[in-house]
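Given next, in structure tokens, is a single chain: the form predicted on its own.
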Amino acid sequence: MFLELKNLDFYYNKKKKYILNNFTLSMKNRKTLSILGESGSGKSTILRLIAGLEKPSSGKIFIDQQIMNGGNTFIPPENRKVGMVFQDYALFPHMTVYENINFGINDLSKDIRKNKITKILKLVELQEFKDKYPHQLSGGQQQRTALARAIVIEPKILLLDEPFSNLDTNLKHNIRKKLNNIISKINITTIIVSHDKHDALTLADELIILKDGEIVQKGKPQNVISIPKTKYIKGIVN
């Protein structure tokens, strides 16, 4: 398996309920999935946990055959070559979408980082707009200029969380479209976390239903979202 996380204990304070408690997933490379399930369920602390952001408890946490984590080892974020877009999407204010761009590859040379830019804004449809600031875009705008800096230091995971949830609805539909376009223009690991099943329906290849930070049912976005095995998952895909 490309991705493996092995029996991952996470709590923010030990008098408190785990957030996820004896937690394994593991994935194929190159696929899509995405986890859903109910704010405090414990999607987003695995976005971090496979980021970096946050350490475990206990368990380990494999990509590529390599230890991120466990035991004695801990391998830092900006090593990782996991590229994560923030449900609020954390662009810096002051600096344009080229700068924002460009701040993860800053230690390239300009040649290879300009060239690089360049590829990424036309992928995200954003050349006309390298000069703005985040004030300047749109919601759709900001979300593909996270995902330009997101995807710039070639990650070999894409981890998005939420990243529907500050867009209009009459717009999700025309920007799921592009955002899995760009997914399988980059063919990359990827793994979206959020609240609603047309994500799922329009981007994954699997789908797993998360409550108090376990797995209560997985498979096909299709088979998942029609045969929902419980009350609590027919209310979250319905």
Given for the second form:
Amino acid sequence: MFLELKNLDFYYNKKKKYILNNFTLSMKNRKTLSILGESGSGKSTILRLIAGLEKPSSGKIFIDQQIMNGGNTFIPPENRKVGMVFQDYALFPHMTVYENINFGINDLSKDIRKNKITKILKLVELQEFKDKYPHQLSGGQQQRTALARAIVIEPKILLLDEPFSNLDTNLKHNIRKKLNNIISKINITTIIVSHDKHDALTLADELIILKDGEIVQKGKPQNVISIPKTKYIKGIVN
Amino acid sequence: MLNKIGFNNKWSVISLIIIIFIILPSVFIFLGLFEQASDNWVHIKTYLLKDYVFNSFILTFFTGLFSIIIGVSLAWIVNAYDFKFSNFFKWALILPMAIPPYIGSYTYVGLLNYTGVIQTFFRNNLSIIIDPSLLNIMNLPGAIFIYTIFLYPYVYLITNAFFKKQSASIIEVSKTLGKGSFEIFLKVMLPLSRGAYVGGATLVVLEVLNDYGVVKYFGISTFSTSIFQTWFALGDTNSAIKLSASLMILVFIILVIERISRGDKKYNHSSRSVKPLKPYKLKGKKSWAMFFFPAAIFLIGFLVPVAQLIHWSIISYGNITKLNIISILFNSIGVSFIGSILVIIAAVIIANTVRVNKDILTKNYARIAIMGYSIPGAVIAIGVMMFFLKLDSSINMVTNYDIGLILSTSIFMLIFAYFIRFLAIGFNSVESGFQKVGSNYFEASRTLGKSITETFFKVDLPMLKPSLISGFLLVSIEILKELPLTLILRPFNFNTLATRAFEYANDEMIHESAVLSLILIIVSVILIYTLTSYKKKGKR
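Having looked at the form predicted on its own, could you now put up the form predicted in complex with the partner chain?
Expanding to the full complex; the earlier chain stays at the top.
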């Protein structure tokens, strides 16, 4: 398996209220997984644990058979090669589109960087916006800039946290298609956290439904959505 | 026509009157420029002005730079890391602000001179004689040290507030892109906070230009000292006005540089949801290592000078009764209270007018209201003095009686000068309060048939209360510490804690000065504490 989360527990110290309880998940390489669940179900926490932004209370995380977490091992986020697109995109407001994308690869030589950024800009169709600042972009353009910045470092895994939550409903369909196109082209292991079934249907090979930090149903998106096991799942996928 | 330029209600008329009063003293300075130059001015221009400009430039440039380095790094450390006593430092690092630089200057001179604690300790306990010139701080680098250590909180406060508002995901995304803490600070947070720290450093620079106490005590010639000298020692008002005008030009250049350095880019968040920064918890040695820097600054900027002042106060305990402390304290608190109340009332009137009237004339009220803070105290003092002398002679002329200098020898002149200088602080506080409240409640009330005044008292005022109290406390602290204006414009025999402490120190009666300085610091600390805890409560 390419990504393995083994018996992960995660709770906040103060109240010891579990966000994840003995959570286990595995994924094959170059597949796209969608995680659906209500707010507070623990779906964003899973992404943050994989990225190394949170330390699990116990359990292990492996990426490409390398241990990231477990025992005394903790690989910090800057050394994990995990690309993440945040819910608010987290674009650096003082940098242009080009500078934002350049940020993660500025240790490479100038020519290589230029080449990489040109390719990525073409992929995300932002060539003509490269000198714009984030506040001069539309929601969809901001999202693609954040995506370009995450994939230019050639991550092993791409994590997308509620990628469409900041967009208007009318735009979502179009942008979802564009995103699907980009993900298929780059062909890397991707996890998308969402609360919209359409994201899973358009983008994912596999879907899991999360409730209180536990997987309550898992399968092909079409199957899970057409045959929900419980009333709760029905509520989520309808 | 009048409606078009904003005279549609009482608020506009009162605002205009206040604005005219703010502008008038500057007009006197401006007019003074065109008067024929005296011989003194020719001498100053030929031989001395160069020194004033050079010294003022060196002091402002290096104090600004070091304040940025200390203020920004401290603000970053307390926001990004959770270490030993980090919560205490968040508040304590503001405290050096309670010590006016002139008090700090004579305290450090006393600490470091031949009979001071440090040299005495080395001499008596370790038999080491330190070369006195090594510890002599009565020079330009020494003044830069004093200003930096007691004024950096301006940069710290503004940058700290900026970092608090930043989204955690900006840091997290940098980590996923392979960046370590130092690189994130250098490449992301530092450029991002440029507007904040440039704003803070500008306040520091304006404070340095305004200061009279430190440079006078250290014997450094600057614009402030030269204005005092030409006016009081040479009795040459004309040259003092010309010097003031030159200083105003310097201030103007600084404000233009500030505008340019802030940049015109809008560093707004690209989304609506912002998750605040979560400090990274440091354990063991790392936690203690991080403790060291803020602890050192707190020690130098607050604990050491306060401890020294306490020590001196104990020594001069027997003289305390002679100092007439109660009446001096009463004077200080009195002028500070009256000045702050007037500032807040005027700030409310102007800010509400600016909010309600959207015409061109009113738009400029806000700019004029904050103008005073950028004008150094000595300059305001000259403008206000000229204005009040003119008022007095007009009263004498109109009434046909020679009733003398009624206004220009009264406490009103001093309070009016405080009002001009510190209106900016009150106005900014009130204006941000209005911005937080928004216009929906106001508009709802107006559609329900209430007038602007009725709406203000019934709807706006209760919601504005936190901003008004914050503004009041901030202005009170500033007036309490104020020195140059008070020295020039106080009525005969009128003393505040600041003037008396400065006079004692200047007469080398350091121990007597310490008692008054200590009281001033204690009152300031109480006000700062009330302000910060009130703000915290307001957030909850």
